[in-house]
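The chain below stands alone and is given as structure tokens, in the form predicted alone.
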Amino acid sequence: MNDLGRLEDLPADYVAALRERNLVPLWPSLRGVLPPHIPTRQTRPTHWAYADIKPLLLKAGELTPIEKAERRVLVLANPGHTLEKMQASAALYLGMQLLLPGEWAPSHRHTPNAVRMVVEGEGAWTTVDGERCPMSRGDLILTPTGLWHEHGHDGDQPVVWLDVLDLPLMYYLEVSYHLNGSRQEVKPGRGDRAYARAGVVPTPVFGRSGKRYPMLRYPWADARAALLSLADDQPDAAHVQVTYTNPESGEDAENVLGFHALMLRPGQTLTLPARSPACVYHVIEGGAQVAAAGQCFPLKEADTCCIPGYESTTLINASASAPAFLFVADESPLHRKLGVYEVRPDNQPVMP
């Protein structure tokens, strides 16, 4: 029971003194920015179907040229926050993008981190500093704050693919803006070629590569090839995951937002306990089931959902003889560099 003093058993001209002086009283309201036990979540647990998105987006591309798009995307807002915000979680934006054949979205730089999840197409290219990054089906492909980047397309079919941002957190800030550039001149080298192998990286003569972010595209090839592989390895294993990191240091690829990829073998339920951070699920092959918090979502292929933090949530794959491959998104380096990162297994209060 809140046994808090309220609001309105204060006389009326106390709280007018107080505000005429931008002064809030914090007992009335303390038990919702310190609920106990769980936090206050605006997040809701939310699905996005491609199939009702890529018409709608199509029309988008008749309605409105690259010219005067700039981007041409539409949000998957989380209702939770309120579609104006614009946003799936506290931390995550999502935004499904078009680019037709011969289109070019401009080079142009902001704060707010990026990557790209493909949907779906062949023959659009992204190029981040300089380094020209091929986009297909499955591959991630960064944009890291402050590197210039620019969408172009060679291909015939139009191309598809999902934003992942940390611009909500970014706007919350007040440091989210952006910088118009001149397109980019390629350079030789690519970092998907170059740390193609686990546990092996170039050694120049002078050191490691010295920047950030030394490998801007993982191709989906590898990453399956991967998951593959440790499935094999590990026949008893029933979270067969892997995560995005970065070559050179091992760290997140990214240092706001993790991003992993998942498999569900034939059949497989899998329970996942219940952490801290909010979580996307968007499926590059099959079809899975993804319930929580007393919701269940059938995901097809380039369905997309959101879970909000501190729940547990079940993934089912939704066939009995083919794998499922899921890309998962999270706040979970934030949480850890902020030292509020959970997990609790028996839906128990754990402090870090």
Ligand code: 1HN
The other form holds:
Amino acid sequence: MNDLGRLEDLPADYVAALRERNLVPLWPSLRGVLPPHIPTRQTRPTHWAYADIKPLLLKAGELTPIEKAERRVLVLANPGHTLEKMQASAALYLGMQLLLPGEWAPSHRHTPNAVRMVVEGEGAWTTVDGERCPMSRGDLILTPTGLWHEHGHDGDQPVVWLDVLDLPLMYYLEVSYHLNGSRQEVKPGRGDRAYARAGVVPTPVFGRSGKRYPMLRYPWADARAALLSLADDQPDAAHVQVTYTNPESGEDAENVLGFHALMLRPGQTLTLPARSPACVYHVIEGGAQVAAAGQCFPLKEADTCCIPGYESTTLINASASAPAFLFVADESPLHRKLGVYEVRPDNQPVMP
Ligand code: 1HN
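Show the form predicted in complex with the named molecule, please, the one above being the form predicted alone.
Now the complete complex, all chains and molecules, led by this one.
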């Protein structure tokens, strides 16, 4: 790869004349924005331990009333993007949210897509588009773009969940904004009951629901059972993973980010090829080592880590007796839609 001319090679008065007119020469920066073979990634492999987060989040509960915070969240920020940017990767935002008994986080809606993965505590609920979704550990609840959502808590212990949003992308696109609303009226009907079994969907006389998001809550009990059943059915399969999908269309549950649950068998080592999307791993049950890009994170229950795209990743379940269950969030729907989704079995570029 031949070197291109540098900015310093140009006469200073010429560069100044360009800059005065909002002009910039491309060639000194061309390799920077279009590097050979592999993209430059700001995203660094980063591990956030729940044992570190929990006491600081409970402290936030003492320091800041919900009325002052609206959403009481500690953001899991990737230092590679600088902490101020509040990004886990180019498109992913992660936050741990605390709701205390009796608190209410008021109704709003916004352009970024969100999901919540419940980490601990019982008795909280999220109302999404009039559907009241109970929150239990491991449940995945969608709050897609434009849908009203609010959180409440009738239990007696703190509830914590992981928020995953495409906020960095929406902000970068200059399309991120919100609207406030009043308390929602809860309507009858629950997607997780109507779509209770894969392969059969409700067909009232005139056909499908016509809803873009027919299912908003994915109970952990069902995803877990699906993984155990899949592992049992395919004892030789290394990759025991399910994807959260729209039960009517079969497409990804949301437009931008992809959500999956993955099971590691006892003692299993699973090596995943390098793929273009950045990826987040969060432990729902058990433990796992996540090794990528020269780093190895020992993830305990409720820990979270982020791995940049284009890095082969090895997942290890060191337990000889218990399976490990991970929640996985990635940028794959976005990459597929943009036509840049790439798998590199041999770590070689295979530009689609
Ligand atoms: C949001 O609406 C929630 O509704 C949580 O719980 C975190 C982070 C950025 C923007 C909107 C919520 C958020 C958020």
